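Heads up, the chain below is alone and in the form predicted alone; it's given as structure tokens.
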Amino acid sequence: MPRMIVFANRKGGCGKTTTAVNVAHALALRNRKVLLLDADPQAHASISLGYPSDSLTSGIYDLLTGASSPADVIIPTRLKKLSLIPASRHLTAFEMDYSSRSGCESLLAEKLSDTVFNDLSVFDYLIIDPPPTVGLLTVSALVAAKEVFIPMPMHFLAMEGLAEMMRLIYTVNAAWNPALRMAGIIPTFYNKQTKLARELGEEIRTNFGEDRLLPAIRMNVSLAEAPGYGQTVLEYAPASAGAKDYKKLALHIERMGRV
């Protein structure tokens, strides 16, 4: 099985998507073989590999309610040893339906099990980018991964949301997954300059540790411009410090895979 990565922020506007597109990426440029799964009714991560939600007939909604088989839903992207599992707006729908039933947290977990998802083994990491919310389908990628990584800008209201996060963290941990675990904190839109960035960063080290902050994404205007393109900053700007920065959060995710 893969390495089962998730990258999760109950609010909107930390970088989460840019995040989980370009790491995925940048770890396809490393030459392993990445599956991302958008689980985000928005589907900014299907967008932002150039597949607007409109032109897809199956995707993650399919998988989930089975109407699709696992081999049915996997798209091979343009980009050399990425593959998607797109999103559409049919997820909301599946939200409200499903929410109320009983087990229905581990229903993405079971359609990606081994035993089920035959075809995951040839992938060396599962990415899963949930849309900010704390709602099923966010639970639901909790449940199905092993490693959570948090984007986070560096500001002051980012910590109350940091602090809710780590709360369901514990929550899905305690109730359906006990392999789960905050693997990391990424700092974006960071700006060493600011007084405010560096303090919070301190912050982070004294109650996680120095291992759990990663390193951090530069406010960079590229990283915004090319999901317009439909493009990762790596294809639309490979020269550029958002680029150079995922490059290197990618290589640091990677590393920690082999302690």
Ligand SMILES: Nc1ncnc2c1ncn2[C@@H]1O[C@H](COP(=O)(O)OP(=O)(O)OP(=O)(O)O)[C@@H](O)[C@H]1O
Contents of the next structure:
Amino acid sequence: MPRMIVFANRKGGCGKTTTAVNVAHALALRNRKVLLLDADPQAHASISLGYPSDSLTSGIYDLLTGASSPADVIIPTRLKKLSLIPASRHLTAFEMDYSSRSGCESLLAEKLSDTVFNDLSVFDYLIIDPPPTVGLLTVSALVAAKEVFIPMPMHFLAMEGLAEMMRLIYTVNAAWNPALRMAGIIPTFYNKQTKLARELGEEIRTNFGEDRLLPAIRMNVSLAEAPGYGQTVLEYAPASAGAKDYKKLALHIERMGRV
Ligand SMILES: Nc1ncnc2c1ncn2[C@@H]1O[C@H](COP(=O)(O)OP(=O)(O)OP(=O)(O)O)[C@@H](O)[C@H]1O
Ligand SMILES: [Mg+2]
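Requested next: the structure of the form predicted together with this ligand (the form predicted alone having been shown above).
Up next: the whole complex, starting with the chain shown before.
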């Protein structure tokens, strides 16, 4: 089975999608076979890879409803070793239609289990990009994954959001997925010059341990520009600080898996 990873934070705009897309591509460039699953109705991960949501006919929603099989919804992207399950148009409907059904939180995990998804084992990594809300889609992603990484801007009140994420992880542990663990915190929009960033880094080390603080992603304009061209930063600006930071992070995540 692949490593099942989700980049999650209940805060919006903290770098979840940027991290999912660029770590996915950086791992693919390291010759790992990666499947990126866009579980956000905003379809930002799909768009970032050059698949505008209006061009998508089937995707994750059809997998969840059983209308399509996993093989039908996987797009082999133009990037070598990187495949995508896009968000598709109707994903918003999933939260509305399924939230009241019993067992709905485990539906995604079931669809990604090896009995349903025979070909999943060809991938080394499955990376899920959830929406910023703590609704059914985010919970489903946490129930399906094994490792959650939390991208976190070193901003005021960031620690409060982190505490809420930890509570959500414990809830998921207790109710659905005891195997899920918080694998690391990724400082995003990082500026090491600021005192606050240093202090928050210290606080994370103290509370979670040195090994839970992952390599930081600096604030970098290429990261914000690349999605507009439907490209990862590794394609758009391979020499940029953003590309370097994501390569370093991907290598770190890869090595974590070996221990
Ligand atoms: N390190 C960075 N430096 C500069 N801009 C960044 C950086 N990381 C992300 N961005 C930009 O900030 C915005 C928010 O990032 P992103 O979409 O990855 O966050 P998100 O957590 O997925 O948001 P949402 O909660 O809407 O899903 C995007 O426009 C993105 O291009
Ligand atoms: Mg996003």
